[in-house]
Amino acid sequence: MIESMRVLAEEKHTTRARILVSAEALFAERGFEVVSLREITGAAGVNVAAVNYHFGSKEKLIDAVVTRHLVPVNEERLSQLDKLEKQFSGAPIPVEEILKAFLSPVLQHIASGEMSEDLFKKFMGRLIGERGYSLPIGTRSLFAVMAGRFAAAFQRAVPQLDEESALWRMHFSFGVMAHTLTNGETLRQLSDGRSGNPSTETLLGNIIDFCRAGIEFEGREL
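Now give the single chain's structure, the form predicted on its own.
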C-alpha cells in the first residue's frame, strides 16, 4: 500500500492524475454512464485527446479509476494478514482479527484523503449498485490471491468451513460493510434519527461483531 500511495502522490499534479481525480468525482456524483468524456476533460482542464492518449477509452478510464482505489486496499489487506500470521505463528487467527484485516483497509483508504468520505461512499455505491462491476483485468490476480489467503485463514479459524462457504461468508461480510457505508443516511431518515449517527469506527466494530457471528455459524453449508 505504501508504494501505491507514493505513486499516487507523485502523479498528483500530472495530466493523467487530474483526469482520474475529475473522473472519479463526477462518476461518484452522477454515475458512470451519464458522465461524458467532455465533462471529465472540462473539469480536469485538458482536452479530450488527453483521455485517449493516457487511457484509450472511457471504459479503460473507468478501469483506471477503480484500480486506483482497489489495489491499495487489497495490498493493505494482505499486509495486515501477513502481520497476523507472523503474530500467531501458524496457530489459527481469531475470526475477529481476520475480519479487521479484511474490512478495515477500506476505512483506512477513505481516511487517506484520496477522496472525501462522503464522495468515496457515493463512489462505492455507484460501483456496487449501478454497474454490477466486473473487476478490471489488471486487479484480478491480486484479488484472487487476497481471496484465497483470507478464505484459508477463515477455514483454519473455523474448521467446519469448506472453501466455498468461507468465500461466500467473506462476500456477505463485505456486503454488510458496503451497504452500511453507502446507505447509513437512508436508515437515519427512515428511523427519524432513532438509529443515531455512530462514527465510522463504531460502525466497523459493530459490523465485525455481526459478521463474526455469521462466519462462525455452524448451520447449513452452501
Given for the second form:
Protein chains: 2
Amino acid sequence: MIESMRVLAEEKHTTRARILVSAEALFAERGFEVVSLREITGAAGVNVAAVNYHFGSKEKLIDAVVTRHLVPVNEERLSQLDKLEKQFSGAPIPVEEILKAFLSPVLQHIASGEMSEDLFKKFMGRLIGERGYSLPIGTRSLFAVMAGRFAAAFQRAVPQLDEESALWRMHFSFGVMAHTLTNGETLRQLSDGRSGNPSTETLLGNIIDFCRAGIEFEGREL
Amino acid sequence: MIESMRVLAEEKHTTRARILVSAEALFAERGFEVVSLREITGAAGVNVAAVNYHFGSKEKLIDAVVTRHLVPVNEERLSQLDKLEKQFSGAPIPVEEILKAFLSPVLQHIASGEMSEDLFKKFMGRLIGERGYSLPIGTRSLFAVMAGRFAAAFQRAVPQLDEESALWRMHFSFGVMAHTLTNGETLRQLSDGRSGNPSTETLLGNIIDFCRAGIEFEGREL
DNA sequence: TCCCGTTTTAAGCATATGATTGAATCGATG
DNA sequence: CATCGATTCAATCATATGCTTAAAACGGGA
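Next up, the form predicted together with the DNA, please; the one we just looked at was the form predicted on its own.
Up next: the whole complex, starting with the chain shown before.
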C-alpha cells in the first residue's frame, strides 16, 4: 500500500475522521467556500470547535481533504506512467495509454470506496473548477512532477507537435475531464434522456477517445 | 442592433449601470457566491441599498449580469448558425464551422468592449463551472433552443455517430472551452512560459482544432 | 417656488460565519 | 483511585452578510 494511503486508512469513528468524511461529501456536493463549518460538524455529529482543534482552520481542513484524496490519485498516476515507460522502454507511449494512466486512478480511487462514485467525480471536478490550480502547498511538488512527466510523455507521443501545442492539448484534455466529471450528471438530466446513462467506465472511455483524437490530430493544410 | 443589446447600451453613469459593471468584474474575477454586495457597491461608489432598490436582491443582480451578457452571445450564436444553414442549404455543415459559430460570438462580445477580454473569458468560464447549467429563467428557453440547434447541427455533421455520442462530444467541447477560458491564464503561468502567450484568436483556433478532431473521430476497430 | 415621485443615503436588523475560550470529560498511566 | 495530558463541549466573540427602513436629497413639471 502506498504510504499516503495511511491517511485514508485511519480509523473511521474518530472525530477527526468523521469531520473529514462529512466535509468532503459537502464540499463535493456544494463547493468548498459555501459550505460552513457548522454544516460540516452538524453532519458529522461533532462540536463546531472540533474543526479548529483538529485542523486549525477551515482553510486547513480544505487542504487536508484535498490532500487526502489528491495525493494518492497523483501517486497512482505517476506509478502507472512509470509502468508504461518501463513497458515501452524509451519508445513513445501511445496517447491512449497516457490518457488512461491519467484518468484510471480516479476510477480506482472510486473503487477503493473512500468516497461514493458520484461524489468523487464532483469533487475532482471542483478541485479544478473552483480552486483553480491553487493546490495545498504539500501537494504542489507532487502535482508539478506529475504534470511535467505527463506533458513530456504526450510530447514524445506526438512528435509532430511543438512543446507549446502539446501543453495546450494536455490542458484541453484536463478541461474535458473536469467539466464532464463535475457536470456529467447535470448534462444527462438536461438532455432529457437523449444522452443515455453511460456507466462511469463508458464515459471515461468516451472522454479518452475524444481527447486522443484531439491530441493526435495532425493539423490541416492551409 | 439586436434587441437585447439595448440593455448593454444603457447609460454608463447611472447607479444601476455602475453596479452592473462593478459586479460583473468582481464576479468574473472571484466568483458569484463569494463576492459580497458591499464589495460591489464599494467598487461602484454607490450605497449598499442601491442593489436591492434597483435589482431586488443579490440573486436577481446575478441574473441581470448573466442575462446581460449571455443573451446577446447566444443570439449571435443562433444568428451565425442560421447563416451557415442558409449557406449550406440543408447539406451538413462542417464541424469546424459549427464550432466557430459557437465560439466566435464570445470574441465579438469581447470586441464590443463591454467587458475586458481577460474578464469576459473568466466570466464565461464561471457561468458553467460555478453555476452549473442553472441559468436565469429568462435565458433558459433561448439557451435550450440554441443548444438544441447546435446539437442537431453536430449530428448532421457527423452522421456516423448516434445521437448519444454526438451529444456527449458536444458537451466535451463545452468543457474544453469553459476550462480554457476560465483557467487559461493560470495555465500559462504554471507552465512557466513553455505554453507561450497565444492571442485569444490563436487560442480559440487551437480549441476549435482540438474539438473538431474529437468530434469527427470515427471510432476505432476493436 | 412648491410639489411629488424617484433616487440616494445612513443606520440598523436578523442572521450567519470562522474562530476562541475555559470549563468539563475522557482515558491511559502510575 | 488519583493524575494529567488529550479531547470535547457550551458559550461567546468579532465580524460579515443580505436585506430593510425611514429620512434626506434630488429633479422635473405646475
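Under this definition, the rigid core comprises the largest set of C-alpha atoms superposing within 1.5 Å between the forms. Residue numbers count along the first chain shown, from 1. Note that the coordinates shown come from a computational prediction; the quantities given were computed from them, not determined experimentally.
A movement of the C-alpha atom of residue 100 falling short of 2 angstroms is seen between these two forms when the two forms are aligned on their rigid core.
Taking 2 Å as the criterion, residue 197 does not count as shifted between these two forms: its C-alpha moves by less than this amount when the rigid core is aligned. Superposed on the core, the two forms barely differ at residue 109: its CA moves less than 2 Å between these two forms. At residue 49, the distance the Cα travels between these two forms is 4.1 Å after the core is superposed.
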